[in-house]
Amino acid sequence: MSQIWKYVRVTPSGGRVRGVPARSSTTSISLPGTPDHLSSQSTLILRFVMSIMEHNGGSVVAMAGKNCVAIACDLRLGAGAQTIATNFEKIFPVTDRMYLGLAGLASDVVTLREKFRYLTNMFLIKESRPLEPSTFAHLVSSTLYERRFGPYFCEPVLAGLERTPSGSYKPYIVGTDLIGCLNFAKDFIVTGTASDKLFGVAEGLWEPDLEPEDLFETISQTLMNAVDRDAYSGWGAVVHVITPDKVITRTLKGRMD
């Protein structure tokens, strides 16, 4: 997530910062020269503002294997640096062979979970057949895009097994941004506050055609090592490995700090 730095100005008389609440933390910095839009007696103040996507923390990663997929998330729910709960799951079942991970603002995670459950049930009633991952991905995309001018602060990650015309299954993973732009991948997809760490570890550990147990080990090591380096993610994890026959769910213990 992008971090925002705001520049504000201090009046030389009262020392009050214009545009900054009295309780906001500010850091004074010295810069060579004086910008044209500042008077020579003004002081430049640098203030860090957290992105709304990082407020509650959390990370999600999905990986593709050989006729299987895996999706995992951490369990932390926070308010900035304060931890509120350690059992907040961000992955929800859509069908027997498809799971949806939601990382972002916790209130929007809950809202989208209920909305997608409603849309999935309506599709099943109307069509009398379960959703395939490719169909559900476009449903997620259109749902987010219709709110593009006031978006949900959430980045979904979808992992499932797509049925082929021959009757077999192939891995299917996809992610979207806030307004539903689909991002397809054949290896892995990451999102959340630890996404940059997840990218680095996943690129080093992931290999093509991993068996279910090897895929579980790879995604577990990727997530646990990444969230250990991120203050807004962690406190354990949940991993789902989806195969044509079953779904294997395991809970991992992580650092409790």
The other form holds:
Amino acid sequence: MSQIWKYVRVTPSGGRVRGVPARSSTTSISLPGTPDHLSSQSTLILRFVMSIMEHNGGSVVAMAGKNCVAIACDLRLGAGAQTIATNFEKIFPVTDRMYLGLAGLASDVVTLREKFRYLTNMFLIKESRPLEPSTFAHLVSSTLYERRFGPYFCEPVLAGLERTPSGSYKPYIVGTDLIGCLNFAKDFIVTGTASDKLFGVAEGLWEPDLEPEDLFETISQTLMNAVDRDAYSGWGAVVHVITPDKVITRTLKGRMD
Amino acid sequence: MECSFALTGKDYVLVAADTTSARSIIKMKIDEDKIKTLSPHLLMAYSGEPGDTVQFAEYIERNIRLYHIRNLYPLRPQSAAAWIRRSLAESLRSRHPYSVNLLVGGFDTADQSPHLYWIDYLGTMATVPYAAHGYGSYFASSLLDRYHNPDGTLEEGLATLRRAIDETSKRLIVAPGKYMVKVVDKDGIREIEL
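Can you give me the structure for the form predicted together with its partner chain, which would complement the form predicted alone we have just seen?
Next comes the full complex, and the chain you just saw is listed first.
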């Protein structure tokens, strides 16, 4: 997610030697010295490359608490540095006790959301039993891996409560990369353009066995403070806290710049 | 260069698009209508790769018309926008993707509300109170941010739109000379002289 500067080999005529994605360069800086083996043939250029994962911006974070989970996202939709909308939610309900967050290319966020809605509806019709988070996580994983060599540019985060054989619920959070590699966590999952900042803040604020209200405070502070240091995320946030008997959804106002 | 703007008001959506048709640095035509009427209460301004634009717009226009003929009622703006978005998103991963940016504005006669959608060639869709595409968006979005009133009258909306267009004409080197403005409200679609 953080490969923004890339070395690109350029021939004296200016033609590209090695592939850079089309629609990239906004700035280019020549390096002072050119490595010997490239000398007369080509030059190494450090070039700004806008990754498709960062094009629209946006971040999602999920956290586990005591008998509850929380998931939150920011509301920005951009096209590069330009902000297009400030009402773009990236978290969608799957069942009463499970929410899915999708960060990445906004087009794929909506496409995947529609795809998962179709797949979960089909599951309910065919199986007539509730869809559990662990089942859905593998559905997400296989759906993404189906597109292994032409992926959806989205990194999903799933937060839900899993029903145990005894009838109680246990927190279940999982994230995947864009080709569906599952990443189970006991504490928190982060994704999106502010993921590096989210990691830092979450690492500092999260503690085990938080009650719903404390978990709400922790996840809100984590998202807000991480997102304020990221130009591509922000413009308010939505937080869902999932408990066995209810889901609390709150919209937060952040720094509106 | 191509510019299109749109904004919603109390019970209408205003859509404006420039009327130039250009190849490279040459103006070929200065009275091209780049806002299609998709159904009695739905407008779509299109811009992008020449050729793709008209092909895609006509494909959308005819499919929405077909839905209207088959069902005797038109697709609502929300559903139409979702279908148009999906067409672009599917096209993006085909061998020859359409490179078309759209502003879809409609008036929902079922609940009497205006709707505006910003859609780009990637299949990104945003539900917005005002929107712009092209170089004009760099000048207009900040102005619209400051002056847009979601409950404004048509006169107020037109004044705001005029501000955006005037600023673009003043500051943009490659500003288009002429715009076509259409409005959609409970009475349907009509063209307005700015």
